[in-house]
Amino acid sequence: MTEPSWLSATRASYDALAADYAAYAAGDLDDRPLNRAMLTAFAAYVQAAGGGRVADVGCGTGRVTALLHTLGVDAFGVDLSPAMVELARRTYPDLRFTEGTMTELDLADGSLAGLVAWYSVIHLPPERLPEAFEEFHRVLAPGGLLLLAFQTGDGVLHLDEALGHEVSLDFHRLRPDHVAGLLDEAGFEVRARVLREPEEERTPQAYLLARGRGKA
């Protein structure tokens, strides 16, 4: 089966960016307290529900995976880009990172207590979001926690160059209400929606915390 062009382009772009992106994004969890607060709250919810494994899907350099680990969560990372996975493994040798795609996770049904997609669903074509959310619901145990972060708005930002590298990356802006509706259809109950105004970004940022409903 031929791989979709958007998937190949995203993988190749982040392979090219990996080393420079690590330096670019190194302090983003330190400089933005609300980012840390959302991840801290997510970790607390997972622990209050009894703990368990948590996947950081679209983990990139592994910085979110590492933060979750310091918060007491049994976290591991999954990323499309082999170069990003290798970088994360070198940076955090005590943590586990694997290659994978969010629409076809190599995980058993109901095997996770939580899943984080931190600015990773933005690279999916909008029509593939329901597929990804259904996959998230499949791998989460009943009542499992999901945390999404994404840029809000409409349309797509396309980049042909980033950090001095030739790339082909699409950043899809998403409306929180629309995403919440898709999550509901996939079997989630949205428990919190947080909207942050732009700081250095071009658009407002959204965080959605959801819990999977029970499965038949």
Ligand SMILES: C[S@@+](CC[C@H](N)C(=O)[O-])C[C@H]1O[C@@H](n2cnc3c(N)ncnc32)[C@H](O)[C@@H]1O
The other form holds:
Amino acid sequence: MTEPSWLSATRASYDALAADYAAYAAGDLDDRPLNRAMLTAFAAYVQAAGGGRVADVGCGTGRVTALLHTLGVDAFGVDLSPAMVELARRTYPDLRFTEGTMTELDLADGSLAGLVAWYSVIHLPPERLPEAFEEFHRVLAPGGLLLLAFQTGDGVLHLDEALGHEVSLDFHRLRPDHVAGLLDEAGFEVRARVLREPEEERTPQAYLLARGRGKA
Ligand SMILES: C[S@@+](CC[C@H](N)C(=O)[O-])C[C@H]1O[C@@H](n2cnc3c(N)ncnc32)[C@H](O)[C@@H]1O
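Next, give the form predicted together with this ligand, keeping in mind that what was shown is the form predicted on its own.
Below is the whole assembly, all chains and molecules, this chain first.
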């Protein structure tokens, strides 16, 4: 089956950006205490629920996977871009990173204690979000935890150039209430919604923490 053009374009764009992305995103977890706090809280909830495997979906260079690992979580990364996965493997040789797409994860039903999608669902056309959330729910064990981070708002920011590279990337802004509604429909109970005003970003940032309800 041929894949949709938005998926090929996203993959090719991040392949082009990979080498420069690590430096671009370097300070994001250290300089933005709330980002780190959300991931730290997520790790604590996973551990309080007994631990288990956690997927960092759209892991990019692997920095979030690595932070979760440092926090004692059994984390691994999945990303669409082979160049990102290769970079993550080189940077964190002790951690596991695989290629994959979030709407079709190569993971067994109920096999995860947690899943983080940190600024990655923003690249899905919004009409594909329900499919991704159903996939997240499928791979999580009942009660499993989900953490999403995304830029808020309406519409899409399209970039033809980024970090000096030619790309074709869509960043879909999302409304937290809308995303929370979709999570509910996909079988999640939303446990926390945090909205942070922009620091150097263009829009407020949202973090949603949700817990999977038992399968019907
Ligand atoms: C903005 S970057 C964020 C990377 C990482 N989460 C971080 O914060 O450093 C978005 C990442 O999501 C990945 N991505 C985009 N669409 C994806 C999809 N459908 N499935 C898996 N990964 C995807 C991209 O390749 C890219 O590495």
